[in-house]
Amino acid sequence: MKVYLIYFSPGGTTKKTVRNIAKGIKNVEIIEYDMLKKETRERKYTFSKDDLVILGMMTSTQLFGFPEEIFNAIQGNNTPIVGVVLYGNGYYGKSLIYMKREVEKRGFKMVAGGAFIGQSSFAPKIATGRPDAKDKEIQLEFGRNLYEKVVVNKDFSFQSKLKMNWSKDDAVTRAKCAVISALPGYSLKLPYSMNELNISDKCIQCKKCEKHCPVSAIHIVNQFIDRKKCIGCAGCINICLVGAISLANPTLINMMKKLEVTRADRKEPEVFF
């Protein structure tokens, strides 16, 4: 059996998570497709019933990034698939429900799912350092259980009933979460009014952020970020070696400071079979 890791991971936590899960699966060939790269998203991938796909995306209530492009790039043939979402210690909303629905439209059979925690891209004080050692062991165990279920026992069933995961923040935030989750579609983009980043004079023009950006929105020589292109994934903030890129919108900055308090308590991963 071949195991395919397909992920969109601007901050690196989704990639780390799906790789840890794959380490728990023995005696398989592992192939990776990094959907951060435009050329990878533009290709078509077809999988057989003898393959296993682990699909990882980031989430902000709904799937975030390029879910439509990624879903449309993959086609299964009764192919077992594992859905993985990463979120910043808040809540993952309907993201696993959306993922299951979309992959099963495209010929896959979801055999397991997992909602894991990663350090927040916007506010690194939220879920700092996660996934950590405890998370890694849970991810490895998830992979070992997948090995027994799918590889050894050829069990492609999915018994869990997926439900919406709610925010445990204040009432206003919970209400916003409910509204966002009820919106049509399954992707989010940061509102233009908040979608502003600052490049400080600490920038050493290494161009790592420019190369890392999934939409080619950064022109580092001119210290310009195209807000119309930018999807607000914060990959540039995470990849910068000197911390030269930061949020610039006061409303978003204050929101993140508030969430640093309300999301201080540790949340644990949830897995579904």
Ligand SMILES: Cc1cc2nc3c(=O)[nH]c(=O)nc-3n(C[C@H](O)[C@H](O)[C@H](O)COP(=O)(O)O)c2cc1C
Given for the second form:
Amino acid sequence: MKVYLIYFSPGGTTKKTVRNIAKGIKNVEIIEYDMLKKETRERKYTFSKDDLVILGMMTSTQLFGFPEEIFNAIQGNNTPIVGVVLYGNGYYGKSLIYMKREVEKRGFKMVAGGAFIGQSSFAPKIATGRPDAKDKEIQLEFGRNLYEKVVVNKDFSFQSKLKMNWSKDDAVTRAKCAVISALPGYSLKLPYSMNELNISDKCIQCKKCEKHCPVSAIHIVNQFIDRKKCIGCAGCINICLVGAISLANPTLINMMKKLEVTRADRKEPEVFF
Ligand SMILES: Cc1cc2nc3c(=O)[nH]c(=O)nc-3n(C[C@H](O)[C@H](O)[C@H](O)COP(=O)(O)O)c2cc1C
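Return one more block: the form predicted together with this ligand, after the form predicted alone shown previously.
Time for the whole complex; same chain goes first.
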């Protein structure tokens, strides 16, 4: 059996997670498709029932980035798939439910799912260093269980009932969640009004951010980030070696300060079979 890791991971936590899960699966060939790259999203991939796909996406309460492009790039033929979502210790909304619905429209059979916690893309004080050693152990165990279920026993069933994962903390977030879940579509982007970034003079012009950006919005030589293209994934902030790129929108900066307080309590991963 071949195991395919397909992920959209600007900050790297989703990629780490799907790789850890795959490490728990014995004796298989692993092939990776990094959907951060436009040319990878534009290709078409067809899988058979003897493959196993692990699909990882980050959440912004809904699915974030280019979920539609990614779903449309993949086609299964009764192919078992594992849905993995990463969130920043807040909540992952209906993202796993949407993922299951969309992949099953495209010939896949969801055999397991997992919601894992990654260090916040915008606020490194939230879920700092996650996935950490404890998360890694859970991810490896998830992979070992997948091996038994899918590779050894060829069991493609899915018994769990996926539920919405919303914050129950306060009336404002509850109302926000209700609005978000009522919106059409399954993907959210950072509003244009908030995606302002600052490049400081710490920048060493290594162009790592330019290469990492999923929409080619950065022109480092002239220190310019095209806000019309930018999707606000924070990939550039997280890949920068010298911490030269930072948030510049005061509303978003304030929001993050508040979240550092309300998202301080550690959440644990959830897995579903
Ligand atoms: C635009 C944007 C919105 C986000 N919204 C949420 C959210 O609603 N809830 C949450 O817990 N984390 C949220 N996050 C945090 C990410 O889901 C989290 O840090 C995840 O681990 C990032 O995955 P990556 O490292 O693979 O990019 C958001 C991140 C971004 C960039």
